[in-house]
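Heads up, the chain below is alone and in the form predicted on its own; it's given as structure tokens.
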Amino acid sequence: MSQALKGVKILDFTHVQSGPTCTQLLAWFGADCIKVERPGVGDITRGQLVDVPGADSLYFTMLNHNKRSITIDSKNKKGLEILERLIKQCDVIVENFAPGAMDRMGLTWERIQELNPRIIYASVKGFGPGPYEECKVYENVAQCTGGAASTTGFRDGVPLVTGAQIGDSGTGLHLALGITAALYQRTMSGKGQRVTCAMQDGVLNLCRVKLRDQQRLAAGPLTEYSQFGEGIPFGEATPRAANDSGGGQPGDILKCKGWETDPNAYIYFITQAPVWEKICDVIGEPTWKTDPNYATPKARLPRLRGIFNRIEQWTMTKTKLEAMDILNEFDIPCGPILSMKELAEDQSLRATGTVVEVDHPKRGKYLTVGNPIKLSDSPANVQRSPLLGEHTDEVLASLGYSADDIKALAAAGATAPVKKVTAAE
């Protein structure tokens, strides 16, 4: 078996999240990833929400497995002369700085062309084009500003942002997407281009089925929402829609046995109408597969709240898991509301390399998310994460520099000294 991305060559300049989600997915994918980083600090996640002292933070290792560290002072003279040689050797370049930075290091799109015009010039934006195009990012805003928020949470509650970082690690899937389309084309066209995503648009992409909503508010009120069941009013704006299921079959999450203790007990149930019949078995209400003011969706709208409150009635005398191994039995949408520690341990995410244990010479053995993306032909092992600049005599030597060369430009404050990783650790 081959890697897909084998051969292709990146210069990551990226940090935080959204930058190194991209790169991180296209090393798993076998591409040679070079991290620039800044001497003596790194990638700013490095040091934040630290858990073992001397060891870099799993915000940093989480998103940097199967890279290359080197540490290069791009204000210092040679070193922006090393950065030039590696945009020679490289297929693609991927930044998420806020805008201008590149260009202030001298590195602008025409200067990399000319240095290289079959590179791929990747970066992630706050914001396209417009007036909101120099402002700077973070997750929380995406979600805010890509209309994520405002369709989460309860509707007589605040917005709410979801756990999920649809923000940074959503937008970084997307940038991701879009330079193997243009290593795809420049295989036929022989040159690179410019591609860019603002994390506003990929949360927007994400939202796609408000924005549906949205336009179909023209027409009426929106039938399959619990609000117009109950007979409140719609607005002029696709409104925040609590458990409600974003595909047209009304769903709500339900206690299951044990929610007095357990924050997670709980399933979430959609009343799918193909299985209706078999929901009224289950729950013991026969009756309500012929009773007119049951019998159709039509007929249920008005009164879900009290289907769902009877179903739950059901729900609450099982576990999440009983109630899901009953409901698969006869195809009934369901899904148990799993916590982040039964995910950890669970064996099946574990065999198919969603959940990774991964060996760290300073921090030991820990969790990580594995490739969610499986290629039957390029299997992606998941590699620790580079300590900062430990690759830097070792790309700087690819690069044709001699010993002589590598001491110098260390200590012309260049490149910083490389701190060997022995057995030891």
Contents of the next structure:
Amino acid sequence: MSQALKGVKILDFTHVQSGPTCTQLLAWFGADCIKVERPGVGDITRGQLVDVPGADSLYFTMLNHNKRSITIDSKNKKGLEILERLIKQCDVIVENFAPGAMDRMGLTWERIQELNPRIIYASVKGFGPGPYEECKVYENVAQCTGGAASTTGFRDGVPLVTGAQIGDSGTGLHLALGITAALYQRTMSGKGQRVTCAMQDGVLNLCRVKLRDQQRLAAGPLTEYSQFGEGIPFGEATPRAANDSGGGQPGDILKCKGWETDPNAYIYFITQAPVWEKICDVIGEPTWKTDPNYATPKARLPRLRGIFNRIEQWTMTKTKLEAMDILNEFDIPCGPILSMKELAEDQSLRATGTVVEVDHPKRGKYLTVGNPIKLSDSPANVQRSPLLGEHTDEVLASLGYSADDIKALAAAGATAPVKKVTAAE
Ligand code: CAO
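I have the form predicted on its own already, so could you send the form predicted together with ligand CAO?
The complete assembly is shown below, putting the previous chain first.
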């Protein structure tokens, strides 16, 4: 079966997480992704959080599937020449270096366009134009500056970052969409374009509902926040809402059987209005169906804490999966808190290819998250990540370099670390 992006050639100049997330997705859709890495070193994540000595880390392998790796020293004159040949042949160049790094290599947008006017040049940076545009940014910085941290956590606690990598992987996802849109536009315009995505902007986009709430504050308290029911006044900014449901259907995380010893024995429970009567029956409070204090969503808002405490008395008598089964029978929206261990072992996620086992020559078998985006005519076949420089010779040959040229490039330090000659030698 063919693949959606078959024939698209990507010069993947990304590192760490945000850029590699983007190019990995494009590779899963069939693009030929050539990852350029520094000779002898490679993407810094190859050697970070190492669990199998001598093998690429899971940090690297899980973000760089289906790619080829070529090592090029971009600061070497001949190395830059190789990069320029690659740019001429590629459809897309993706990078996420610190601001200015590409320009310092001599690869300005003007130069890239000169080399290939059809190329799409995509970048992740921490911030867009403005006071912070020169700053380096990592995941948690983006979560803090994009509005996620100020709205995550308990009202009386410190701001919290979330385990979901919304700054890195989230921005990589945004960038991948920008690139595919630019590729589509090119089919009509014939021209490439610049695609940029700032991590602050990507996080704020994902926190859209919190900016909605900021503006709603002007019209009065946010009645669906439990803080309202507890009679605690609102301040000037959207507060942290703990586990309150983000929408108009109140929800909370409740203890289930075993919570005393299992940190994940909890369930998310939503008191969706259309199933309120079923909820009353399940938890054994049938009179709440007609009691004016409980019968309508508006009447329930100031009583949510008490309502959730009562529901929790019921959920504590069931395991989270038993509760899920019972509640689903009545179409009551809920979700058990699943640990990473449970997700890794989940057979339905294995069956859909969302969790995949991959074999790697140096580290053996490991689990990864496959492509979460399913295309019926473009299935993603997850292939192991490349070893450092594994495809250098083959990519150079495809650019027209002869076997002798390839040796000479390595000897000149363009594609391999220059050997230091010791006194003994
Ligand atoms: N050959 C020679 N030099 C190379 C090279 C190669 N193949 N690849 C990279 N380099 C050089 C760059 O030219 C740059 O050198 P100069 O600073 O001298 O111009 C240097 O390596 C590394 O650049 P960097 O500043 O991007 O790396 P860093 O580790 O200091 O910073 C990060 C990392 C992520 C903070 C920074 O790249 C950044 O802010 N990126 C944009 C935002 C982003 O993507 N953040 C997400 C991080 S996690 O996904």
